[in-house]
Amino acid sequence: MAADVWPITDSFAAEIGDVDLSQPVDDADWAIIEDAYNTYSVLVFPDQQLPTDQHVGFAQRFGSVDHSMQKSMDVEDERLPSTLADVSNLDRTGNVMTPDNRMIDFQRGNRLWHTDSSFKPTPANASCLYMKSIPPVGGQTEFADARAAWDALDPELQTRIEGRVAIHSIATSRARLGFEMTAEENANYPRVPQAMVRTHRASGRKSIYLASHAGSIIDMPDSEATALIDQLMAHATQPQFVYSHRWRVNDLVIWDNKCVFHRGRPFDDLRWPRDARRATSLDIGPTIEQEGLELPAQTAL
């Protein structure tokens, strides 16, 4: 039986049935399931018993698997191997972190509206989020369709952000909630520059793209490029275009970030598990090569 596909709406977000991803998809099934994300760039598959291996190896049919930051942050050693990012509010022992645990105010972060490895040159496609264990109450994800978005743009405004550049960094978001990277963090990560509309390889529609990794434009007083930056969000978060999802345990949700802002809704983290792992496919490349645009010279990022 072909994987089968039933839309949320008629355009965003769209649940997959008759498909079981711990064994390899065959390339009936993969048509399928590459057409629906193209379509609905939100796919949900519920009901998938995944181990490691079969949730990397279906993340890298979206394309070259990315490595947690955490490898390199300031943490105690991780739960998951690097071709997973956690995150889960449990440490490494499997137990409900504690206050006092630095990766509990990062993961806070998360329910900040953005897209995944935005503040990386090379940003993400596809996110592959796996839900082993949830909170009975609260931890929804919330995913908004970027392109309806900037379909409903008021094209005076839609002139006035196509072909900018904005700037990204993971400091720039854990920032907003009063979370400090270390020197030696931000080193690792620097402030990297992105696109701000983008033309979906696929499907050939316009998106805003942005996230609360994004902190200034290039060539524009800070004042105005933040006033900009949180009237484009609060634009492309309006109610009309997210999709709330009620996580059931052994979901595997699929978002395409090229074309998704989404957000984790708050949940008692010091009392509940959440066992959320990750699984990140790359893009091809950075964003304002794929869209034909160059830095200014002498652009200090």
Ligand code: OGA
Contents of the next structure:
Amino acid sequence: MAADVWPITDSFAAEIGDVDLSQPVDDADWAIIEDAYNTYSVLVFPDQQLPTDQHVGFAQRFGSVDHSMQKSMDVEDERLPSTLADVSNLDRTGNVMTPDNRMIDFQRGNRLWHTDSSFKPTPANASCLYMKSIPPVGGQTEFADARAAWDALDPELQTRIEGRVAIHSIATSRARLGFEMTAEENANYPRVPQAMVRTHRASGRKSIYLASHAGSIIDMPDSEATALIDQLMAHATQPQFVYSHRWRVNDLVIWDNKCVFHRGRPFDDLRWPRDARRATSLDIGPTIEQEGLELPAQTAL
Ligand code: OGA
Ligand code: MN
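Having seen the form predicted on its own, please provide the structure of the form predicted together with the named molecule.
Following is the full complex, with the preceding chain placed first.
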């Protein structure tokens, strides 16, 4: 039986049935999945049994695998291999983290609207988030359609941001919640430039590209840039652009970071285990290259 697509809205988010991702995906199913990915941007695959190899292998179909930054952070041994980003609230022994665990604060950074790995020169393409246990209340993940947000953006604002470049850094998003990166961690993740408007290579649709990681805009005073970033994020995350996913155990949800913002919703993370693990594929290159933009000479990031 071939994979089938069950739209959640006409153009954003769909459920995919009749596909078992623990088995190799054949060409016919892959064509259906890829087309749905390029159309809906968020896909929900319910009831999957995914060993790590199959989980990572599926992400790899969208691009080369992104390695988790946790390996380069000042933390104890990780619970998961570096091919998975551990977005759970569990420590390496599988217990709920205690308040003194530095990583609980780091994980709370995922509660701010963002797109994955935009603080890396080549950011993420598809994120594949697999849920092994869920809290009884809270802990949904929200997704915002940055293509629809672009389409609905005031034309004057469209003109103002097209061709512009924002500076992204993991330290920026973490500082918003009072989490301090060490000097060494910051040295591993220098600030990077990203196009503020992207064109989707499969659908041709434009989207706003920003995140909580973005803190400034090249050739714009900081006060103006911060206000503009806030205004654009507020616009893009209005309810009409958002799908909220209530997790079931063994859901795999994938999204296109090129044109989707997402955030995790709060839950009592010192009480309930939420075992969320993400395999992520990288995009094909830096966004400014893809958009044909050049940084002004001598730009200080
Ligand atoms: C992620 C992420 C949010 C959540 O996996 O990239 O931001 O709800 N997750 O776990
Ligand atoms: Mn994320």
